[in-house]
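Here we start with a single chain on its own, the form predicted alone, put down as structure tokens.
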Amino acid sequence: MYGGSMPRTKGDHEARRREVSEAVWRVLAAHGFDGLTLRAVAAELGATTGLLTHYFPAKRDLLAYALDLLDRRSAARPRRVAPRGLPAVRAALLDILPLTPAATAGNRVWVSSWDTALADPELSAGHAERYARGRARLSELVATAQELGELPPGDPDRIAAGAQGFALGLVVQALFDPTAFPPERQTDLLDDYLAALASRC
């Protein structure tokens, strides 16, 4: 599909970069981070590994790029819209769960990235920052629900950390045993968790 020479125009370069991004994503979705190699991405593109070294001089550069791509795709996906307060907290947590094929695919890629990130301090720090941003957003929603009297008083950061931990634990269970944790049950379990939390008011 591709020759050995690199395109010269800025437009061609940006188009090629988009194609590389899509190929990286397809490899991630099909094989996870364990299967993400320059050879696999090159095969997906119909290109040579030599062409890809223009973008990724080493595998670590490819992994870092893939994590950033995953982060950007996650941030750009459609989110549920809900009223302020507890409904907004619920919507944010539902957005984490693998309730649709697309959300399941995205979560599978995220979970497959954990081992890769844990093996590299810099990548691990990037993951920690991403989850911290998620907790911070959730904490703001929790604080609003507290102001409305829908959640009990207390440190919103602590409540957000507990809620995020619950949701991520549910993600793992649903990915490993989707029959036992279909979307309906995931939603019911989340609603049970939030009802128990709200009952402390």
Second form
Number of protein chains: 2
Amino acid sequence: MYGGSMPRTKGDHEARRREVSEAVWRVLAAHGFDGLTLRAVAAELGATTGLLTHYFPAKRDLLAYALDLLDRRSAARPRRVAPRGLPAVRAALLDILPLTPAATAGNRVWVSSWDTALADPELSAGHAERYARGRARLSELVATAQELGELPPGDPDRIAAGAQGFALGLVVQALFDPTAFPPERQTDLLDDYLAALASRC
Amino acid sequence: MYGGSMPRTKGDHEARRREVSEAVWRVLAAHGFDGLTLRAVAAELGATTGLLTHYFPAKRDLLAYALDLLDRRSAARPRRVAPRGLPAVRAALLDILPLTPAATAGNRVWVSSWDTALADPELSAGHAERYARGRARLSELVATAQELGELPPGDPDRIAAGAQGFALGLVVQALFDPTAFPPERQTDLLDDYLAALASRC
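I would like to compare: after the form predicted alone, may I see the structure of the form predicted together with a further copy of the same chain?
Then the entire complex follows, led off by the chain already shown.
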């Protein structure tokens, strides 16, 4: 697939990048960041590790690429459509949870990235920024729900931080124990959470 | 330190095990599970990797040992003392959070263990059991708070599951962004969570 005789057009270059991305994603979904090596990606591609060092001179480049890929995949995933106010807050939180096989695979890769990211200050800062952006988006939705009288007054950033924390924890619980946390249970727990918040209006 | 001329008494054997444990823990705290190798533990001990294969014939044995060590360290950590009822629920949740340097180090190791554990069905089941035991303990405290009228009626397991999820998510947020989630902020968010729960009484 990666023989030297292939014509080197721009389209080919982009097709290769897409294939590399797909291979990195399949390795991540199957083995997590702990199993992400040039050798594993090369095997998935049917290419040599030598060819891959062209894309990723060092292991750290592969990790940074994988985190970026995870970020882009997460940003591009389909989102629930919901009316503004509390339903939009609920939809944004449901979008985080592992309620479908695709969402479970994506979350599995996220959780698996935490060990790698925490071990590297720069990667860790990148993750902190991603979560801060998520909280900022959630905070806007919370503020709208407050304007509509569906959530109690108070600092929307603080409410968003609590809600994001709740969703992240539920992700971890559901990944380790899908039997105890099937999709209906996750949804019920989220609705309990939102009902408790809303009851303070 | 591990010369062959040392007398082999039972006390020596236990002292060695303790030294190995300490070395494994220091490697985990510094580099996470991703950095846990026989070579790293040997370097920390000033021993040969050959000697360590006596304790850990395979990488998986070292991982299982590390997870067990993490479990025992977590179980043995000092706990807050609090009156029964809602204060006991709050204390148990505060005990989970990274509010001190020691609790931060322990949580760093827990989070780092998730990638390794999720990649192995047996290790993953072990983690699921640990979290289930934690929820069972929390559920008893919730039931007492309900009897005292400090928490609303309803399935205590369900309330405990939500509260554990909230605490786990807060751990992740605080590890990645200690500036945005200093101890006071974590405590405030937990108190918001408990106040919202209690307001439904």
